[in-house]
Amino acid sequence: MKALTVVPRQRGTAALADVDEPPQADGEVLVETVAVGICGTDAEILSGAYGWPPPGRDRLVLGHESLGRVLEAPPGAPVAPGDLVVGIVRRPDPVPCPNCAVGEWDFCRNGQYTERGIKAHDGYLSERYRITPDFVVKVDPSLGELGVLLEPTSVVAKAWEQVERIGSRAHWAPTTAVVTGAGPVGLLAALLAVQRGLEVHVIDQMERGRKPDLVRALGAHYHTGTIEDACPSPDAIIECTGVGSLVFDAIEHVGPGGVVCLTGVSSGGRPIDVDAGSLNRSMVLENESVVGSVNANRRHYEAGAAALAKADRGWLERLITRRVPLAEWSTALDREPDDVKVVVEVGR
């Protein structure tokens, strides 16, 4: 079968090649891949900046934002042949640490977890893969190929869970939210905020085009300026860019008792002048909180699947800006100005 493989930490090694059928050891559920979304993590791995191959191997099968159709499943499994499914990315460490032992592998304490298509476990950008029943999630069949959006939706489902858990330490009745960044994660974070009945403000750089239109189609507000100008003292901020100046702008301007959730990963190497004393004073005296959030566990995938099932299909369809055949996978990395989510189509 065909698969996109790469030698992690070596730029220019990606190749579409013939590989063996997925091993039985990967799980009893056999899935034919329909589509795989491409994100910044994939670009980092392909550039040689990131990634780990499976033990004893040089090459890693890429792809973690999956959508597939079940071909085989054992009796009693939560999925059956014909179901549209998404594979969970992270696997608990073998020790396991206290969090992995109770299914909270997204909070792994010792770093020995694996991630499909990223760290020491082949991904989903192959014609078929195998998976265990406890790491596959069924999606609403009416979503069709839009189910490929579930993995990034699981990330923001977790982010909102973190915000709500921290906010509920006291009386928590949020009314306003700011999302920084109108990429796929930011737009999906805004979708989940709108579904929560919040007044939502999204900040990005594009003055016109698909991203502002998508935000307004949600009934949210789009801005190109600062958080302070867009929505003074919001109850919650989901930061999706990793841009250092925006991170500190979010921390500085969240409302009293508010929560900032950081989901973007900064590249580093860009010093920023910060009045640390003033920032500390504000956070302490106004009971503000900042939390980092990454990855997701099964609970978050299920919450994301429910959110997508409730969403307007036309709006979700507009998030997928390009569909690329597997044979032309490299064109998925060519960023176009109006791109939101690019998908590699693998099967039917």
Second form
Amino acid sequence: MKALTVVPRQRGTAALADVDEPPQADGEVLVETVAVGICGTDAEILSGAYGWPPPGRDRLVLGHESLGRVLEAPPGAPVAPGDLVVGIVRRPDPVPCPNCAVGEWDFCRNGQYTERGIKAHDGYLSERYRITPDFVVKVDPSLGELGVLLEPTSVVAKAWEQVERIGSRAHWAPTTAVVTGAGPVGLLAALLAVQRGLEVHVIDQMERGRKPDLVRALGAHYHTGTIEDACPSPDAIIECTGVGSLVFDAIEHVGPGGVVCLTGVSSGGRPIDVDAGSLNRSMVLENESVVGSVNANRRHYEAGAAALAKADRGWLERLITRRVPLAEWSTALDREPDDVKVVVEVGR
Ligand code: BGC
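Return one more block: the form predicted together with beta-D-glucopyranose (BGC), after the form predicted on its own shown previously.
Starting with the chain above, the whole complex follows.
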């Protein structure tokens, strides 16, 4: 079968290769891949900056934002042939650490977790894959190919869970949220904020086009300026850009008792001046919190699947701005200004 493979940490090594059928040892559920979304992490792996091959191998099968159709499942499994499913990305570390031991692998303590398509475990960008029943999540059949949005939605479902858990350390009745960045993660974070009944403000750079339209279609407000101008003192800020100056703006401008959740991964190497003293002062005197959030466990996939199931299909459809066939996978990386989510279509 065909698979997109790459030698991690070596630029220019990606190749559509013929690989063996997935081994039975990977799990009793056999899935045919329908589509795989491409994100910044994939671009980083393809550029040679990130990723780990499976032990004893040079090449990693790429792809972690998956959607597939079950071909085979054992009796009693939570999925059956024909179901549309998404594979969970992370696997617990083998020790396991106390968090992995209870299914909270997204909070792995020892860093020995693996991630399909990213860290030491083949991904989903192959015609078929195998998986154990406990790492596959069913999506609402009416979503069809839009189910490919579940993995990034699971990431923002976790982010919102963190915000709510921290917020509810005291009385918590949020009314306003700011999301920085109107890429796929930012837009999905805004969708989940609107579903929570919040007044939502999204900040990005594009003056016009699909991103502002998508934000407004949610009933949220779109801005190109600063957080302070968009919404002074929001209850929560979901930072989805990883841009250093925005991270500190978020911390400075979140409201009293508010929570800033950082989901963007910065590349580093761009120092900025920060008045640490005044930041400290406002964080302490206003009980503000900053939390980093990565990855997602099964609970977050299930929350994400529920959020997508109740979202407007037309709106979700507009998030997928390009679909490229597997044979033309490399064009998925050509960023066009209005692109939101680009998916590689593997099968039908
Ligand atoms: C994925 C996460 C993963 C993270 C770090 C992200 O792109 O969505 O599941 O944990 O990269 O590898």
